[in-house]
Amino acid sequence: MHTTTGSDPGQYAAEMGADAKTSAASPGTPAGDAFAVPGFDAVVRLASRSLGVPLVSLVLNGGTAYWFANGNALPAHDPRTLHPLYLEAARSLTSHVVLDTLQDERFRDATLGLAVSPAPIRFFASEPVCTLTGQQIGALCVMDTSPREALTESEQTALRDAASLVGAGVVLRSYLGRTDPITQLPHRYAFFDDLRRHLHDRAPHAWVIAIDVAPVQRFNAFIRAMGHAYADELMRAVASRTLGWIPPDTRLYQVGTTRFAAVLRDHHVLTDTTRLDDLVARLREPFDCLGIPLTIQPGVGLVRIDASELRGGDPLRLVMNASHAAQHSMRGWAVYDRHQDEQHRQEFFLVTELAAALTDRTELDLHYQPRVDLDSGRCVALEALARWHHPTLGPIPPGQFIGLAERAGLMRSLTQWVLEHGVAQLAAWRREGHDIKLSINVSSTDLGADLVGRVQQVAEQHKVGLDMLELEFTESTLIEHSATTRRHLTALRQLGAGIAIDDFGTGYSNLAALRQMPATSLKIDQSFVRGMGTSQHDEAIVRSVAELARNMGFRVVVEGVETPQLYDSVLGMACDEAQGFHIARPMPSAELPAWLAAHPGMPARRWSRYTRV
């Protein structure tokens, strides 16, 4: 391992003889940018006097070392060799003390090669240097040409205190010097300063490239599983690989916890896209971090920035849209799409508006779609469907805001709103003499330990029996949460509530999983039902699924019955209930009593083998 010497540690050395630009400890740092830990020279003198050692060094995880002899910085000239054993000790999270290297077979031949110390190092001790958040960035090492018999408790305390001071100094230096303490890369403020300088002094526009290391949730999973030291090493490794790709005169910046950026001088970056393919290929190769291989999910984004766009604009936000989209693409890189960006901004606006609407009593409403029993033709149940009328945008389609609620973590609140308002309305209708049940859609985020209590509390509040309620879960939700779900759903069933498997046929459930679910109803997805008029395959699917579900003891509900022909078809199948536009469209609560009065019943099934006795 090569290191630099002297009071200008900005002249970073290369690791294992590689070019200095690719060193993880010093990526992209010009020689003129000096590394200066505030007060480091004073800490060195204190450590030297307290421990009586002539040599002190701050060794960062990437291999960069800053050397002091007898309290003075070593002169800056040719690099010195740091044996890997010393570097391994410096990267450790624990203290190391070697009283006599000649008596330790590991260090016996581990020479340092320092001209200031022709005699071999006999005593070595190191203490981890950590940031204020506890992230380890290197070690403070003390050395002597004479062996020791022991390191006293006061000396160990002095070394720990010195390492703590250095850690605080590194954080302060990073704050003042605009560098990230882990990768030693210039950070976001330096990026903007340099981008403005580039646009004003050199060119009318620039290409900004951003590299997202991994989706936030996946990166957090790295930390939970392996710790911050592993994540830090991964970021240094990604920086090193990226620096091997960008042009030599280009700086790399760390502009976020998991994001790097650079300003490309090449105005023809999209002319030959094989260069971008090469970068993605490099980043998709496994990384060996602390001896553990890992494959990341990188995303590379590009955006062209004009000088005028810097005034009040945020190029990092723009390029982040592209890099985020690239993470989920096969190619792995993408160019900023203004239309897609506007869509994201609109979605964010709607999410904030939806959160406010959940506390407002006027924007959200429930519509109810009747379900009829095919043996009697009578309406026996209603499905509660949320509707949102925005005060300025007008009606927002459910397919749009339901998905937003799920992605933004608002689905639990929305379900609770539907549950409370729907059950209250059901109670009012039943007091008026309408013998109907209510079906409510429940998302995967609601499948927690408190679901049973939430449903029970609302039912008791409005004096509605739980046997009047049915909870609808999609087929995929029930399968994904099979073990936990069965426990909660069994509890609901024991209290009397019905359980429906919604959108059946669109997921990947198997018969074994279906048999184990404590469901009472199965709703065949409307995509198959609507196709029955034109596709014999769809009709065969609906007929077979209905027969199978009926034989397994489920009550079969057919969705998407939109024509008289479809209604007649399902009358001849093993179906119990039908729902669709031919019967009734979803309607506001105020319209339902009039509909019930005007529609005493649909045509009923004549007796057949499908009639339930």
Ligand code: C2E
Contents of the next structure:
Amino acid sequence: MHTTTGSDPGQYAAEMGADAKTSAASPGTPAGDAFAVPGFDAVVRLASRSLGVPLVSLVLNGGTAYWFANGNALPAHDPRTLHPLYLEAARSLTSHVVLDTLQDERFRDATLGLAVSPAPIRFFASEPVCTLTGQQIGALCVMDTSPREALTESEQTALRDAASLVGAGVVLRSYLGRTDPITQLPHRYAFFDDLRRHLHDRAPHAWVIAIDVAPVQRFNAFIRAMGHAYADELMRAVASRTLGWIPPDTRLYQVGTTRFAAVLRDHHVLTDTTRLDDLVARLREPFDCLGIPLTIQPGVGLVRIDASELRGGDPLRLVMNASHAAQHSMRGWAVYDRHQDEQHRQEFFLVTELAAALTDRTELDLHYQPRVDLDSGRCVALEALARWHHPTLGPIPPGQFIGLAERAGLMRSLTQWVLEHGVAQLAAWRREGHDIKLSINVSSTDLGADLVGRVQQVAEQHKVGLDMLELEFTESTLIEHSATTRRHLTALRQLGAGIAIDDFGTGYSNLAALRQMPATSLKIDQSFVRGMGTSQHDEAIVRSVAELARNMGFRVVVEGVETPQLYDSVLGMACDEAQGFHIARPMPSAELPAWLAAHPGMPARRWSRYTRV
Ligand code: C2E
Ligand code: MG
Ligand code: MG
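After the form predicted alone, can we look at the form predicted in complex with the ligand?
The next block holds the full complex; its first chain is the one shown before.
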């Protein structure tokens, strides 16, 4: 550890450790700034007088220290060694009292010396300094060259009061001086002021770079596990590394809890992108955070801002889009993409609309598509397919809103709605004498522990046997899931429900995986079925998959039967059921009874080796 001299007359800063580079002389740092906490001098005098000590010091947990003797800021001083106790005090949430350093084993090897004071320090006490929001930023230390017998209660109170006054002052300074209390970097308002000035005085446009440290959820999990002290330390370390990268005439700002930004003077980083690769590589190196090595998931975003975009615009929102996308990319940096942003906005809008539709429920509907048994030509089952009719956007295809619901965590409510409506409708039709089953699509996010209970509860409520229901999971959902999932699916099967592997052929399951799936039926994806008319390959695929699946004990369903020719072809294969536009398109519930009446039997298979016996 070493200390360096602050440039401000009358004070000197002690810096320790690599991360203290944050406060090295750089445009984005406070080095050279006086510790201009409002009323700080008065607090120092107060502490000095009420405790009767000649020396007072404020040590920030980043390593910077400010010293006062007899109420006056100390003159600039040569670098010297700072005893570890200072840093320990600055980073712990408890107070420290050493009545006589000669009696304390921590000082056996090193005295708590201070070059300004001719005699070594014999008495030391400290109190943590916290901001109003509880973040610890350092410690207020009082020292004397004579030992003490005791620290009285009123003295302890005086020290505690002084420390909390400093804490309040630091927060005040951070508002007035527009700096972040943890990294000491200028914050968001300063960034906007400077960006505005840059665009006004210097250039018609500017390149803004943003550095995201970690996805918010990951960062919060990190804080929960490690505590704020580590998070603060990490942010200081990231700031320090970034400062080592940005051009020397560029300020770094802390614009969010886990986000930094800078205005680049020119676009050289884009003409030579190895500079950006270098920044990402530096940030991906592990950080030593209070002795623990940590790796972050950085995302570096860039956006070109024109002067006209500042009015009413939010450049940080734009660049955040890029840094967020970059966090999940291999390269680690990305330039703002207006088209992608539009998509995000649209998606966000749709998510809120879908959430509203799920509570209001007048915009959602279920359509039903018949499935025909090829041995009898009879409709034996219906697939329930969700429909969303938005009042202004019109019908939104399930291909769009199902994925959205999955990403936004709305799938559980959507499936619940489909279950309740579908099963109620099935019960009504069965009461009317239609001997049909219902299949419902279930997404991977539904595969939680309560799915079994939910299906059971809805079936009981409508007095429908579980053997009248089938749940369709896509092939990839079934493949990706664990032993627990398999247990839930087996439980559903044991209760009598069917389990279908939907869209088979679009995933990458091998035969061994297929054998392990606790499914009862397999639906061959419509892309192969539709290709059958034109591609011999597709015909061979459907034929052999059907044969194989049936031999493995699955009931085989072919989707996407669009023409009479395709229907005829599948009659000659090991298929049990067909579904597709040739038979019927998905239809609203009101149209179904008429359809059933008009289609008592589709062409059925003549007795063949594919007939089920
Ligand atoms: P899926 O489960 O494979 O459903 C079959 C899809 O193929 C339906 O599209 C249906 O309208 C369409 N289809 C049926 N026969 C033919 C045909 O002969 N030709 C063509 N070109 N298409 C045909 P839809 O209704 O647009 O649904 C698309 C997908 O969205 C569904 O694929 C399913 O994965 C998902 N989905 C729909 N409703 C729900 C739901 O309530 N929950 C969940 N989790 N997913 C749903
Ligand atoms: Mg399906
Ligand atoms: Mg399908």
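Positions refer to the first chain, counted from 1. This one's a predicted model, so the numbers in the text were calculated from it and none came from an experiment. Each form is matched to the other, and the largest set of C-alpha atoms that superpose within 1.5 Å is called the rigid core.
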After fitting the rigid core, is the C-alpha of Ser439 off by 2 Å or more between these two forms? no
Comparing between these two forms on the rigid core, is the C-alpha shift at Tyr230 2 Å or larger? yes
Does Glu155 show a Cα shift reaching 2 Å between these two forms after rigid-core superposition? yes
Value in Å for the CA shift of Arg259 between these two forms, taken after the core is superposed: 3.5
